[in-house]
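Take a look at this single chain, the form predicted alone, given in structure tokens.
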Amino acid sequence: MTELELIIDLHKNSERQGPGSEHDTLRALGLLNLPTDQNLKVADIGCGSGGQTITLAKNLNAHITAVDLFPEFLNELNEKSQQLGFNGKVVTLEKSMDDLPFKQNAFDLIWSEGAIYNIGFENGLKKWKNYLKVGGYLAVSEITWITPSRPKEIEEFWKAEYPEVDIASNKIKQLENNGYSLTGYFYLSQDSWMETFYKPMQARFETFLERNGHSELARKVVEDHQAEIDLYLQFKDYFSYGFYIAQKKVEHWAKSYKERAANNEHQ
């Protein structure tokens, strides 16, 4: 097995494949104001085996669209969904999140937990904002520093995995500049790191070495992962994932201005 296929595999069985909780995803969705008089038309981007689409299809009157690009996630979820009874309501689509094949307008809400650095912050924000309804909510989950400043150590760490990790209110910024009002942001607690994440994941350590023979990659595995959990523990209180909730802004200057300027062609 390469070494993808051994992270897949060790990640395989778990509610989820990155920080967060049932709550974090409860409590996002409490700072939502969608209609509950309608069918609501969800996209969940890089969705995983779905712990956070199984929440949504609980609690949400919707239609979700699960995209992840690894199937063997997908199957999971598509697992959970028929036992739930959730099978017509969950559909799954194995694609990147960097050519979704949705159309403008489609959806009420985009939902992504921990996974939109993989086309970045900025550059997802754009992207997606076209299949976004006017008026419609993205939710995301993002890397973001909960301090002003930090240990050099964590910072550079950080900056080399990932150049975009910043402060909330920059990532606020982006998001306004890009044409969305905030409506909510939060940051996971330390649970929902370890409780939920971290320490799940070691517990499957030993049975995932047993099933790939404790060859060195498979070990090399488990060591960078149990790395990643001892470089949070270290740095726990200087970053998380902040939790961002906006909504698609109706342009109205923009709009009032060529229904300004198409009246003037009509007189």
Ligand SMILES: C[S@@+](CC[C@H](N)C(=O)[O-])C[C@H]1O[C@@H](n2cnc3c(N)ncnc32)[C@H](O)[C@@H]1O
Contents of the next structure:
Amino acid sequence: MTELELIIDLHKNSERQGPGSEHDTLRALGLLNLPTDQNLKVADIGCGSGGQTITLAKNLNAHITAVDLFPEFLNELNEKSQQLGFNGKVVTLEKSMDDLPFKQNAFDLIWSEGAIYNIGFENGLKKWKNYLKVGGYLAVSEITWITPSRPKEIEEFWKAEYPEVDIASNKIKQLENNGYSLTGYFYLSQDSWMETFYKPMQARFETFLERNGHSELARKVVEDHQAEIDLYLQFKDYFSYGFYIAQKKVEHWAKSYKERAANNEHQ
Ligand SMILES: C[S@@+](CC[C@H](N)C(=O)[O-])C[C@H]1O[C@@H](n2cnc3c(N)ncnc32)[C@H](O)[C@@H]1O
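Can you give me the structure for the form predicted in complex with this ligand, which would complement the form predicted alone we have just seen?
Once more the chain from above appears, this time first in line as the rest of the complex follows.
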């Protein structure tokens, strides 16, 4: 197996592939004001094995398109949906989030937990806005500094891993500058990293190694993930995921020339 195949293997058969929890998904849902008398169109992008997709399906009157790049995760979600009787309500789509086949203004809600970083926050905001109806909502979680300054080690680590890492006020500015208006945001708690993501992952290390014959590459995958956990434990007071909920604004016909130039919109 390649390293990527091993990483997928480690993350299979787990509730979540990133920090988050049912509590967080419900808290974010509580910040939306969507009509309850209509069947909503929802996309869950970078859904993984669909921990949050199932919570959305349980709590929304909606048709949900759950997108991920990897069929291994989507197969798990399909199984779960079938067991829960959601197979018409949740449909999976194997596609890259930067190449989606969606129509313009198609969705009431675009959801994405711990995944937009794959194409970059601002790039994702711009691309996905096209698929949202005016007044539709975007709910995304994104790595965010939670203090105004940080130790150099963690600052440098995240800047190298993900240069878009920033404080919440700058993430909110990006939302506002790209045609959204913020409805609310919160940070994921430390339990949403440790209890629902890292500890269950650590509990899978041994069976993962056995399944893969304790190969050198499998051991490297475990060591890398353990190093990520150690780094989190050392610097957990400085960063988390911010969960941002925002609404697509009405486009104003009278945009100034300056605004158009800043957004690279040519007439
Ligand atoms: C950190 S995981 C989060 C998964 C899930 N939302 C959760 O919170 O448990 C990121 C997900 O993005 C998916 N992914 C990575 N690159 C992608 C891409 N280009 N298009 C679609 N999905 C992608 C991964 O397969 C993975 O399931």
